[in-house]
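One chain follows as structure tokens, the form predicted on its own.
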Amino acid sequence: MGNGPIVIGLDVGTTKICAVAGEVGSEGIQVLGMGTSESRGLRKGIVVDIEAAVESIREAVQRLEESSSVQAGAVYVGIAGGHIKSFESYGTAPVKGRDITSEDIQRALEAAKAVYVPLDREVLHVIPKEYIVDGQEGITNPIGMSGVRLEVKVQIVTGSVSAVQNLMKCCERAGLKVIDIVLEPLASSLATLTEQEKQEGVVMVDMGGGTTDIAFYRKGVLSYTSVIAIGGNHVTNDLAIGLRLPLQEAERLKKTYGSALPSSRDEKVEAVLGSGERVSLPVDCLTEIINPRCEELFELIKAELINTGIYEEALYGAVITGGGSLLNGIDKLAEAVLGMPVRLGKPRDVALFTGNLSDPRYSTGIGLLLYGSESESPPIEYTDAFANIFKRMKRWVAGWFRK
């Protein structure tokens, strides 16, 4: 191990908790270790049992510490779930004929944030999509330019106040200090998308256990994000109900023999019923249940892309990542239903340790490491951690997308 700063990312998902540690060096980030545990106490990205969630986080962190010489203390935590919503806004600020400064940009962003937000929601990110100087559109960095009127179009991402507070409580009770909370689609994008894809137009689909996150990039910035309340667990539940199997056995069959594509395989597999009895099931029975649910998911994604005007702008197609993307044939089905090129998104640009982190399941965890390594703000002792984290999130996102 060298002498670079250590960054720890904590991906708190519906099916798994993943803690990853990395060392930041001159040539990038070196992954030092990883620990995972079964996720308990969460449903669709929201904490429903604090004690169970705390125990799962502790378990993942302990396994991280056992796999490396890192003592976990401060972490970057990912947040996702059905409570995440986004919408567009617009702000303006007078410049009065002088060169535009970062203070002018901040005033325009503050004006864009001055919109009604329900009391039970909190603004997480204010992401600039483009700047306009005296009517000239398409400007990505207006600093130093001359003009009299600065305008900005932004994407505002909001989340449930209670969901964020409960997530922070879980981390704190597990003995961790939260440096920042990061929107998981942003983290996954850092780990899986190329700069060219972000410039030309690409849809990132992060398929988790409880939900599927959608993020659309164009001209290098996040232009749209949303959540669909269908994930890998829904496929497992369909198998369990349709074949009358325990959930654990349905999950095993899905991972081992399941396919998203229709098939006519004359093959049978052995399954264990809740009573312990072993039965023989045709593989086609699995596919007949899995395929319709996966088609439904991608039809919903396609409808949303069309309704929001994104579909025609995604010149580079879609990148699917997350644990759900490991289902056999899911990329080919996605390509057929979406009608666009689809590739599997794996973490890249990191030096991996002996474990296999070059896996779509760890895209968010690796993305959190990349986020932490690029963050310019050092850890701070907070008196009001909740309020300060949101301030830091807004400052980081505004700065990162101006680069």
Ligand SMILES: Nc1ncnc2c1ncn2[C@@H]1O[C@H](COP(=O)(O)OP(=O)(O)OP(=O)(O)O)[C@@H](O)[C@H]1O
Contents of the next structure:
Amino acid sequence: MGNGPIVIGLDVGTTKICAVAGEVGSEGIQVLGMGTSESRGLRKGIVVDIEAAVESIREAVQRLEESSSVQAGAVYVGIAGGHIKSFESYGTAPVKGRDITSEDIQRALEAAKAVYVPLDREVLHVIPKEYIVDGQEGITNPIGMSGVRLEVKVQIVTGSVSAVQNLMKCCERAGLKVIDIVLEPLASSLATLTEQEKQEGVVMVDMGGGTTDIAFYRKGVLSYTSVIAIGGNHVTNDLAIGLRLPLQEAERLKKTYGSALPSSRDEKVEAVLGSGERVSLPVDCLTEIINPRCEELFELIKAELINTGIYEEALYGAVITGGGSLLNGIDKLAEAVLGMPVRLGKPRDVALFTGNLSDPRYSTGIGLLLYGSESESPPIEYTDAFANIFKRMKRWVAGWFRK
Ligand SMILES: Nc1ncnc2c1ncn2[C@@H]1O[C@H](COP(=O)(O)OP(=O)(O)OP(=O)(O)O)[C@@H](O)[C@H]1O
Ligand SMILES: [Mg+2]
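Next up, the form predicted together with this ligand. The previous block was the form predicted on its own.
Once more the chain from above appears, this time first in line as the rest of the complex follows.
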């Protein structure tokens, strides 16, 4: 370990909790270790049992600490779930005929943020999409430009106050400080998408256990995000119900023999019923159950992309990540249903780590690490995250311009 700042990402997923630590150095991030645990106390991305969730977080953090010499103190934690909403806003600031400075940008962003947000919702991110200087559109970095009027178009991401507070409560009870709360699809995108994809239009699909998160990037900026309440666990449930199998056995069969695409295989697989009895099943009967559920998911995604006008703009198609993307044939099925190119996304290389990080289940965790490392300064510790949105915005903006 060197002397660089240590950043810790915490992905509190529905299936697993993943804590990952990295050291920020001049040549990038060195991943120091990772700890995972089975997730308990969460449903569809939100906390439903605080005690159970705290225990799971503690377990993952303890494993991280055992696997590295890192003492976990403050974390970047991911948030997801159906309560997340995002909308476009717009702000403006007079410049008074001198060069535009970062303070002018802050004022324009503050104005964009001054929109009505219901009391039960909290602003999580204010993402600048483009700047307009004296009517000139499409500016990505206005600092140093001359002008008298600065305008900014932003995407505001909000979450339910209670969901945010419960997540923070869990982290704090597990002995962790929360530095920042980061939208999970944003984190997964950081870990899996290329700059070119983000510039030219790409849809990131993170298929988790309880939900599937969607993020759309164009011109390098996150411009749409949503959550579909179907994930890999629904596929497992369908198998368990359809074949009258215990959930664990359905999960095993899905992972070992399951496929999203029909095949002409004439194989049989052995399944163990709840009674302990062993039965032989044609492998195709798994696909007959898995295929319609996956088709349904991608039909829903396609309908959403069409309704929001994104469909035509996603020139680079879609990138699928998350544990659900490990299902055999899911990329081919997605390509057929969506009618666009699809590739599988894994966390891209983050420096020197001996363990296997190149697993789509870790995209969010690695992405949180990347997000934390791109913050302007080493993690600032504070507990009152709600009062500090402006501080967070400043960091975001600084990170934005460094690229
Ligand atoms: N080899 C595999 N084949 C098929 N599915 C798999 C495989 N490995 C994991 N999965 C599925 O991936 C899902 C879990 O994905 P992931 O770990 O990304 O979820 P999560 O982040 O905990 O959940 P969420 O993002 O919904 O909160 C589970 O439904 C699991 O069955
Ligand atoms: Mg996830």
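Rigid core (definition): largest C-alpha set, two forms, superposition within 1.5 Å. Numbering follows the first chain given and starts at 1. All values reported here derive from a predicted model rather than from experimental measurement.
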Rigid core fit then residue 108 CA moved by 2 Å or more between the two forms: yes
Large Cα move at residue 246 between the two forms, threshold 2 Å, rigid core: no
CA of residue 323, rigid core aligned, shift of 2 Å or more between the two forms: no
